[in-house]
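Take a look at this one chain, the form predicted on its own, written out in structure tokens.
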Amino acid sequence: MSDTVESRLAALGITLPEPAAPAANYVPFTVTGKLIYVSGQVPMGPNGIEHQGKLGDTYSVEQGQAAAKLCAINLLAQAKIASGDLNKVRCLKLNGFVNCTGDFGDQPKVINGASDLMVEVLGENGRHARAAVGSSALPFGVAVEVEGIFEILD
């Protein structure tokens, strides 16, 4: 089998899902130049909203790890929709909140979830810059969302 983002997702036992409708008033992904924005992606699963808690309290690491992959999950599914080809997709930033107690600062590790995948998946074009923040609360109790911006190559 030929060495594609297909293929990596394949190996990994990923289907990219059906791309959520936005829960406000806003677009999903917004397209100009060579750029994809992303809107925030939450860990929505194929029974729908998954991982509610908050880090610190309720969710360990792990849990945390297992949202922001969940959410890059539904980053690439947008990005596909947006550029019609993975294979012609670049990651340039990533931006992770994660529900956390206001003592909790393992926000790097938990946004690692979405990174790493985003480099499992897309390989060198997965690397990205990214921030990882923490935030008192987030849409539906989720324990993490993740926004993104992709670059479509030539």
The other form holds:
Amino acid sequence: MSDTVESRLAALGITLPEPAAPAANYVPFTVTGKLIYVSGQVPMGPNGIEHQGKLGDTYSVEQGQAAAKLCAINLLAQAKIASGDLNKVRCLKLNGFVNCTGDFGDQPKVINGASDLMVEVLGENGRHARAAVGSSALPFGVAVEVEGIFEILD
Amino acid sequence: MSDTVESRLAALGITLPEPAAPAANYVPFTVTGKLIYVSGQVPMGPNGIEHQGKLGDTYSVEQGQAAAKLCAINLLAQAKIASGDLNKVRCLKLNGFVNCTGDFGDQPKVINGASDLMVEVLGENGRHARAAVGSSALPFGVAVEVEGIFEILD
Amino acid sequence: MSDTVESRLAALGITLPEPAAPAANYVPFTVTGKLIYVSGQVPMGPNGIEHQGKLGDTYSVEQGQAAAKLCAINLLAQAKIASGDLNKVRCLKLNGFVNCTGDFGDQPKVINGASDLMVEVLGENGRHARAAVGSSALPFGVAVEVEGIFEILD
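Previous: the form predicted on its own; requested now: the form predicted together with another copy of the chain:
Complete assembly follows, chain above in first position.
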């Protein structure tokens, strides 16, 4: 099998989810020109929300990285629908928000869970600019939320 | 009256404010190509700052939604000046920050106050990608801050 | 000396740092078309991380402004590499995150440390849209993190 996004996903044992239809007046992504803005993704798995917890408290960096990875998988699932072909998608920017206590300082390590997955799946097209910050609380008590901007390549 | 942004605003009883001139070295919006970046808007009403409070503490979700709606009105006021005509404006992305306690998880419900208004006013052009996160504190103690990216349509 | 970005930096006594190579799967910036997305910058000085502290607690607004200024210097250093010439760079958007306690409300004053520097160095091209919000905690305990979007001018 040639080196494609699909072959890399298969090698990683990752099946991209079929995202649910939007339940509100916002949508999972918008496209303008070559840019795709993907809504903030939480660690939603096949059976619902996963990875609820607060870093610096009961939740470890390793658990946070798993949460960030699941957010990144959900970002890729949306970018696939938006673009039609992940082989023509480049990740420009990720913003990672970490639900954490006031003295936690390892946000970058946590968000590496998302950054690493992007490069594992998209290869060189996965190298993105990024911000990683702490958040006092996140939707449904999840540990991590990540939003992304992608480019549709020619 | 035909179905325009102006007719929808009138039906909603909303008068867009005349934004004040910027008081610092940042500006209310920048435009590049078809993109408008609008600065983070707080719930500023005709008589000054409204909606100071912290969700999860003394402030209810309904109050937070009203704060988010006022932020969205202020975003539209800026997008109108930037574009010259809100009928040619599409909302691409909103980022909503909710001033909340560490155990609050209803940021999406709060920011729906902004998302709903965008669609009520801009119609299909109001459907946007979005992120909703918690913030430990916001300027002047306001409950919500929302920033936005808009597209100027041909 | 003519009025260039270089002359302004010299007059301000600022030497842009040589940014370190990226240590992870994210990069300091990405470029698409005329847009430069620069990763969130922390107050990293010649001798490592500076300006660790929490606003509203032990850290003053003036100290926070100095932290924000250093973040802005690091943003400009990245934008220079990305563009090749800061005289052809415009700052479109800054997002400033302030590490602060739950009752702190002067995020805008703190982030003015970054906004002012942008205009001092880039002149009219430094006037940007902006959001300033509080964060429960930031990487390595720094007081401020700022990310930016820049435009490469023709």
